[in-house]
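The chain below stands alone and is given as structure tokens, in the form predicted alone.
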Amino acid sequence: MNDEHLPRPMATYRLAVLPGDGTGREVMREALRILSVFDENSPASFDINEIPCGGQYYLETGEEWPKGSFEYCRDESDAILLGAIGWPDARLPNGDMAGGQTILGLRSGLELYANVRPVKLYAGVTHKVHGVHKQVWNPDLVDIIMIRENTEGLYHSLLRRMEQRALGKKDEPIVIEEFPGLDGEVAWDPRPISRDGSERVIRFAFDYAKHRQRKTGASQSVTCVDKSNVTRGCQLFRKIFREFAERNPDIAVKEAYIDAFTMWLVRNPEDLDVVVLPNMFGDIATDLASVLQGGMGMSASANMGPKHMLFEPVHGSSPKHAGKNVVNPIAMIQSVQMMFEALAFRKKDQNLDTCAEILQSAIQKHFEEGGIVTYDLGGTASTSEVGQAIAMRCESMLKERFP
């Protein structure tokens, strides 16, 4: 009997969808045609569950997502997509973000102690560097991945307050410290980093730079940011990197102060292959490093836990675009990829790791073939335009691939 003519064997992901705010939900629409092209005309198969959330349906209903949300995203999902999440105007009666306990709420609630941003210039797009429309680097020597911890740092009490809403339980007290020589009100942050929070996302990254490593044949290096002649958190993260690099010889290691590293990211992205970085530094510096693959709407993320994984582009919200049409999906599209990629990589699923390579291969044809584009690459071409672009592009492929 001929292999072709039997069954497809199926496997079914239970997806919780997050679009969120403004032009997250417009985005997230080119996300659930994609998904629908590869639940059709594939082996996977995708159980979708869309949860409104965000500032917007705080605004509409007092609530930041409907009860159970969270749970449901904990204990009901192998992976959460999300659009964006802030709407000027929502703001809970504390002053924080309405729609927070969404994203920062899941961030610590389900430890997703790793932001991973790949940094990726294709060929034919064009970067911003010099405030135009301009490429100079071959496009093969921007390929980096940075790795952010997620959970500690400046964002960790915020981190914490939005993991209580999202259970439903009061806010953790806040103490008060005295600061000698400071007169008058002051604000404060606290910026904690732990061995435990250091050792797994430097563990994380050298165990990508290996997994690179063996995908590639190319030999990887990890560098490690961070401001340890200075601050005594980043001095405890330097020396939890320095005993995981005396452990992995066979990875290649260097180290930088964030103020220099900001220079050597846009001078000689071809020197980085990962980057691990604290939290707030790596926040800022994966924005920064988003001009040398096009701008934040090329700008895809994972958020990667123990047991659970969240997937979003970077971009925000953007509410002056909201409702127009007019931007990039290509970010939310290739989180998209990375969701196939990873879960492919958990559940060890051959089919859906092709179809994350067949998704890769869309994106990146689109662009090598002179496909269209939205304004902030020099485009005119709309959200959906793109998004169906890539969609039919996807459906080509696996035709061919799953006849």
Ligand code: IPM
Given for the second form:
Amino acid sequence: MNDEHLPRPMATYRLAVLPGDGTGREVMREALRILSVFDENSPASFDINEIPCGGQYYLETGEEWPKGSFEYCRDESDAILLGAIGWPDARLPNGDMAGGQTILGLRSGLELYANVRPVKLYAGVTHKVHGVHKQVWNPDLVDIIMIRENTEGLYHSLLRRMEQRALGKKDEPIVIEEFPGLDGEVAWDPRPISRDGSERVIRFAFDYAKHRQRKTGASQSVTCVDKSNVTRGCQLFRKIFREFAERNPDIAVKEAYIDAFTMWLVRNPEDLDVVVLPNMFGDIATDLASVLQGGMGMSASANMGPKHMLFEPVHGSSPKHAGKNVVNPIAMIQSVQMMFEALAFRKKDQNLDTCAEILQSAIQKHFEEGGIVTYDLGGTASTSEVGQAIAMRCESMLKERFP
Ligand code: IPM
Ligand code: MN
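Structure of the form predicted together with 3-isopropylmalic acid (IPM), please, following the form predicted alone?
In what comes next, the whole complex appears, and the chain from above leads the way.
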């Protein structure tokens, strides 16, 4: 019997939707359009709770998001979708970014320790190494999974302050230390890197490489990027990386210092499969890497923790483009795709996995077949036109798969 005639189990997923600031709100509209197509045409359904938040919301209301929002994300959602956070001049009284509670408070408070940022160039998309859309690369050259540590390192103090705020607690008092040889006003951020924090993200990277190896049949490497010639935190990070390398003889390993890595990344992206980096290096290197895949409008991410997951485009709220319906919604839509994949994996939902495949192939075919694109990819289409085009492709594929 054909499996299409078997009864289809229905699963409902509770989603916390956080559009945030600026263009985050515009790309989130397209994510919701895609979700409604899957909700109507597949066995999966989505129970959506949209929560206003961010720097703009703070300027309007004096709060970063409504009370109880952190608890809702923690206790009552299966996954969180975030647009973008950050708005010029939206600052908390202590100088921290307003809205940070949403993105950084959740990363810290829900232990979203692995920030997974795929860097993949689709056929039909041109990279932006020269800032213009001239040179076409073989897409096989760029297919990297960058995994950024997401809960410590140089972000540690800010993450903890934001978590305190999200939990409604007072910020920890700042301890003043002396810095020998420095006079006058000094500001600093400690950069703690722990064994536990490093082990969990490095384990995640090796598991990811093994998963990819099984799924694609192509052998995978994990590259450790650090600055262990200079910093102690990175020395610990690399020591732990080597422990995992020894325990995983089936996975090839590479090591690089972040400075040389940036050059290597642009020059020979084909050398890289899975890459694991401490927090701030991962923040910087993934913006750089996005030029290999057509720019920030193309880079999606998953923030994964032991129990929770949050999906967001890597780009920010781009105030100068906000309100114009011109930015590329693909990074957001691809983040929805990552959410389908991760939820399907964790909840063992075969139907949702099929949805993930359908959305992936809709995105891929859209570019392969020369579908409309926004200005950043050399086109003139609007945010909503691109969202609509992808949604329509999904709809027809879904009707065929789930008649
Ligand atoms: C990112 C962003 C954030 C970060 C900002 C908005 C706090 O740049 O997700 O990469 O620095 O992590
Ligand atoms: Mn960033």
